[in-house]
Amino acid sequence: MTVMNFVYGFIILLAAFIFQTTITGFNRKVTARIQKRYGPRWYQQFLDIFKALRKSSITHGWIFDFGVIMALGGIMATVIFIPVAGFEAFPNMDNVYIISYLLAIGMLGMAMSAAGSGNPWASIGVSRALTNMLAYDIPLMIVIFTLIFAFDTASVSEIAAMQQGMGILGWNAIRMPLGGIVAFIALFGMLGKKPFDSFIAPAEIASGPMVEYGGKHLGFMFILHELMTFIEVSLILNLFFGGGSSILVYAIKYAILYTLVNIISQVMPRYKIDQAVKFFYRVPLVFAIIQGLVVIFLGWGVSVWF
């Protein structure tokens, strides 16, 4: 480890937010268009947190302020481990565990504060979001270790590149369908979108857990909620889609990938969050099951590999 590392791992972090945050831009204009609006322009979104982070904001507390950085830091530290078309900032540390506690440590601080303010919409909204993390995360982390087992590694890199040279065949959506299918709707619970946004719900808890958050506090939750989509987005995109043979593949797939979870999150309703757990547990949950089972017994979707 050289500061070399460290040099590549910042330059990771910042084009990840810049890509994201433009790509986030276009989305607004998408969405606007679904919704038959013109919309914002592609850069509003810069503009939004450059001006809330000029502005003052209220502390509820060292708790409130804590956990803001502590949320911040965690999910910067975690977008230095995501490789990009086989660029790693830190080679052979970009393991599936690492990045899980990383990424723990940052939506523990986010929740910390947004609990640390005394606002019960923002309570309310930190309970429905671990319930929601809960409700994915276990059959989504049933097919990434059914993956691990077939692949015999945990390095997002090696998995991703394990996946190219045969085309869209070789994508694990493809060889374990699925497995597939199971990552996409985890991936609309990750990044909060409909039917799985009650954690926000602007119109019945006042956007949850960012109630209370203003000014520079409200522009750090901008930039947090930018490079977390990274890194969910990317984790989905290298295990299932096969990564990107080059940075150029690489960003047109994730932009598709991610503006088609938008666009059918737009034409979607809210599932209360007592449903939307049911609905994991009832058919996300079973999919991964007999996905894993068909992996492990009958080597199905993975002979191609040995």
Given for the second form:
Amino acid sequence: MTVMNFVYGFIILLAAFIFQTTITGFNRKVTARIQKRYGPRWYQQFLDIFKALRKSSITHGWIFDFGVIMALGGIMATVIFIPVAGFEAFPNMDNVYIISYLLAIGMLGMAMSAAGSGNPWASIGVSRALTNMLAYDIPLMIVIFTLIFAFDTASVSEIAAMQQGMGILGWNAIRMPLGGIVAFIALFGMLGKKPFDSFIAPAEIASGPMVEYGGKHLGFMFILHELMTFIEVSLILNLFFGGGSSILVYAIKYAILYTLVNIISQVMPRYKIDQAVKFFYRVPLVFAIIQGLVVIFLGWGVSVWF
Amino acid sequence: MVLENQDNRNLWEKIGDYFSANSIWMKWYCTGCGAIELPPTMTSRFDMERLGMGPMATPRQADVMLITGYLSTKTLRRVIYSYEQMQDPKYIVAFGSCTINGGVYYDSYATINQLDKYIPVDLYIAGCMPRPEAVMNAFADLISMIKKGQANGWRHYQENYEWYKKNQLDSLEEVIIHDEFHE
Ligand code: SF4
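Given the form predicted on its own above, I would also like to look at the protein as it appears in the form predicted together with the partner chain.
The complete assembly is shown below, putting the previous chain first.
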């Protein structure tokens, strides 16, 4: 581990932020077009974030401030370990377990900070967010463990590399279609897109965890949200949709995947949180278990195209 | 209200005002008639997101508060609470003649007549009720005011806090809210 690793890590961090924020801005335009509006400028998301950072801010106590910093720190640390088209800041450390544990720091920091604001809407939002996490995580984890079992590695970049060279047929989402469906649905839950956005519902619980954030705190939360989106989409892209052989391919696939999720979510209603849990435990969980059994006992999809 | 036009912001404030002007999050206080003009302003017919504006859920997140019509003395307390929760820089846009001079409710015992005695209003939109075109026009004006550094109501409020507080107390007797959420 040299200084260069840290420089690369910083580059990934910066690139991830700029790239994802641009994509988000672009997707706000897509959303607007779906609703037959003209939509904001493509760099509106940057303006929003810098505007929020520019405003004054108020603290609701030590936990509130510390939670924001902890969440941002945890998420930034996670981004550094994400492999992008074979490029890794810290080689051989892009393990699924490392990423999921580091991601948990960020999530818990956010929950802590929101609960520290003392607002009841924030507590409701946090409890919904964690329930939602529990709902999508179990089917997704079963599918990811299936992948780890099938390919004998937990390294995200290696799993991504194994899918390349065969075009679309190499993707795990195609080789293991049920697992691919589960991952795609879980992505909606991870990103908090409709129909699984009950924890952020602006009209019902006043944007949930975000309710007491204003000014600079809110700006940090927006940055955090962009980075978290990058982690989640990257993870699914690498594990199930073949990553990318070059940065350009990766960026294009990433944009398509995220835009597709956004377009679908724009025409969805919203599940109540108990319905979301029921849905995840009824459909994706069953799919995930069937996929696991198929891979373990029949071996289909692991080497069928080799 | 803006008498002096000299611009004594430093570079950082100018950059900050550029961001503030192009990204305005709003919180609307819709006890008056005007709330119904906002859905068409937001949705596909007029689409205020073109200007970088969007609705926000709480006063803490918002930059501009829209007072959409008459205010009873009871709701004025809530408006003051919400306004003081917002983070600087913050702006207020008041809709309709009711906020300017009381409008059709000028002699009502329950409503206030002139909003900017209680909180600093940056921009008034005349009309009863202003149509979405007028609302959009006002937002464009607000943006250019912020860009030029003329939307200084929040600073005015800080500097003349005693005066505002005195007016508030004269009309309301107390600004403290007594209900199940505030005790
Ligand atoms: S100005 Fe007219 S439309 Fe507006 S609140 Fe007063 S009565 Fe209603």
